[in-house]
Amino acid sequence: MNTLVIDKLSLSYGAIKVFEGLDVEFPSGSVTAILGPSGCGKTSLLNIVAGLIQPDSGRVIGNKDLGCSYCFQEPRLLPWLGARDNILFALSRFSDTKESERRADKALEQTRLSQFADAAPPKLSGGMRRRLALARAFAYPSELLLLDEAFASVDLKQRIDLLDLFTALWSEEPRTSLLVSHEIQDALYVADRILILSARPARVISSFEVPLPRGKRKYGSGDLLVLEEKLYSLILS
């Protein structure tokens, strides 16, 4: 796997400077959570890495070699297609139809959606649509995974279920993953490293390594609360 590098990245929206000479590296095969105030450019950063928008200057090194899967803030599922066909649509650029079908069926099984393979997204609950978005992202063969608030808009129990599901999928098929979130505990629960961005123009004000192995993390546990307190002190300092 290649290291993903953000090199002297600058981006403005009119007079608003979002980034100005931003430099950051994302270790290969790791999960990096990105925290920061609303409007600081977290989603813009993911969109630049994905190639959806172009920076004013600077470059992203390594993203074209990795291939990219993206879980957006909204699941962005096609409402007229069933769950399985939504995944197959994402895989339609690949010529090996049988392999695409195998990956789609495996992803549905992993996310407990096999019995809903023919159900269109409007027939699925919010949590199920989130699971389908994860299934589609992991079914797509890539070495880079971008997640923008991929666990939001569900209740706490479903959010923990989604985080556990992400961890299980990632453990079976590790990818360099960038996770944008407003939830500090979500970041602590799944990430290897947490980057804290400042307000605009955004810069990395701290890089926090999560010392606990994923298998020993429990949502809301004392160990995570201690780390959460340290993170708050970094964010508020």
Second form
Amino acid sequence: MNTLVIDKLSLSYGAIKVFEGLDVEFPSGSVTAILGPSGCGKTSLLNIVAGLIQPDSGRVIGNKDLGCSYCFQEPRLLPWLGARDNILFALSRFSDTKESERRADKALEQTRLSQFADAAPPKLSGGMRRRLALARAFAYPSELLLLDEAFASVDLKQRIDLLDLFTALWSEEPRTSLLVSHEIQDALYVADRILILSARPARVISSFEVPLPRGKRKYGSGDLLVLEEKLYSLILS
Amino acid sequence: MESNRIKDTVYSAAGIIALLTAWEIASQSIGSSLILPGPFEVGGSLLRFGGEAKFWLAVLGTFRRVLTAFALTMVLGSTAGVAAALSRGIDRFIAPLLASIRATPVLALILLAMFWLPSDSVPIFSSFLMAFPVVFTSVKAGIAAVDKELLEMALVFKVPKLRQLSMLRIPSASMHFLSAMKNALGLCWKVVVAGEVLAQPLRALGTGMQDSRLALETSEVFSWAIVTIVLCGISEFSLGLLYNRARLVRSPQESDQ
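Could you give the coordinates for the form predicted in complex with the partner chain, as opposed to the form predicted on its own above?
Now the complete complex, all chains and molecules, led by this one.
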């Protein structure tokens, strides 16, 4: 797996400078959580990596080799297709239909959605739609996974369930993952590394390795209290 | 829910009765069935028509023309609408033709078509030309109004263009498409019958209407018109059912899961 490199990235929306020569690297096979104030450009960064936005200057190295899967802020599911067909739609580019179906079925099973394979998204609850979006992201073969607040808008229990599902799916098929979030606890629970971005124009103000192995962490347990306090103080300042 | 449906039916029935009463009163006051025959007289000629093979052949003939015009309009209008939504060049290329058709009065179109085509095809051609812009515009708008976030998703997952069209863009335009069908069908009925009145093809409601007018059989003219209205209403109603069904499939009520 290759490292994903953001090299001297600049982006403006009119007079608003979002990035001005941003440099950052994402080690291969790691989960990096990106935290920062609202509007600092976290989603824009993911969209640039995904190729949805063209930067004014600078480049992203490695994203094309890695192939890219994306779990969006909203589940972005086709309401007229069943859960399984939604996953298969995302896998349309692959000619091996049998393999795509196998991956779709496996992802549905892993996210406990097998019995809802034919259900259209409007028939699913918010949490199930989130699980389906996660299933789709992992069913899509890639070495790069972008997650934009993929665990938001659900209650705490479902949030932890989604985070656990992510960890289980990721452990089976590790990918270089960029996780944008507003929740420090989410970052501490699943990330290998946490980046803190400043307000616009965004730059990396701090980067931390999460010391405890992922399997030994408990959500909100306070095991990483020192790091947690540092993160809070950085974000609040 | 059920009581609302009963109320609606009662109001609709009352509306029909009020209309028939007003018609009868107007007919009585004029006192000439040549100018305005009453509903009973028209009902009588309708019953008489029902027993004549000529009438049913006319109904079938008009139905065939409407269906042909409708099918042509839907196929070509939708194809052109999809193409124009996906390509600005095609959109610009079709724009002058569309503007000319829109600006042409329906009667002028029928009269011109009578120079070029056999009488049987005039109503089909005129109807197709009148309904084409309706379908084109609606389908184009539907395809263009596709959810941008879903398109982004398809882009990230590198979904092939053809697959995007068949699974995302076209289904997303389905409500526009059904609405275009409904409008086009109504228009096809009206223009086909108008075309028949002028072009006088064999076995046609419009021809029957014109023949009755020339014979000063006003009640028969009314009967032909009523048959046209009823047939148009039935086909629009059937499409309406399809429309409602599609809407239910698109946005089923959220379950409690």
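Whichever C-alpha set is largest while still superposing within 1.5 Å between the two forms counts as the rigid core. Note that this is a predicted model, so its numbers are computed, not measured. Numbering follows the first chain given and starts at 1.
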For L11, state whether the C-alpha moves by 2 Å or more between the two forms after rigid core superposition.
no
After the core is matched up, is the C-alpha of L22 off by 2 Å or more between the two forms?
no
Upon rigid core superposition, what is the positional shift of the Cα of L225 between the two forms, expressed in Å to one decimal?
3.4
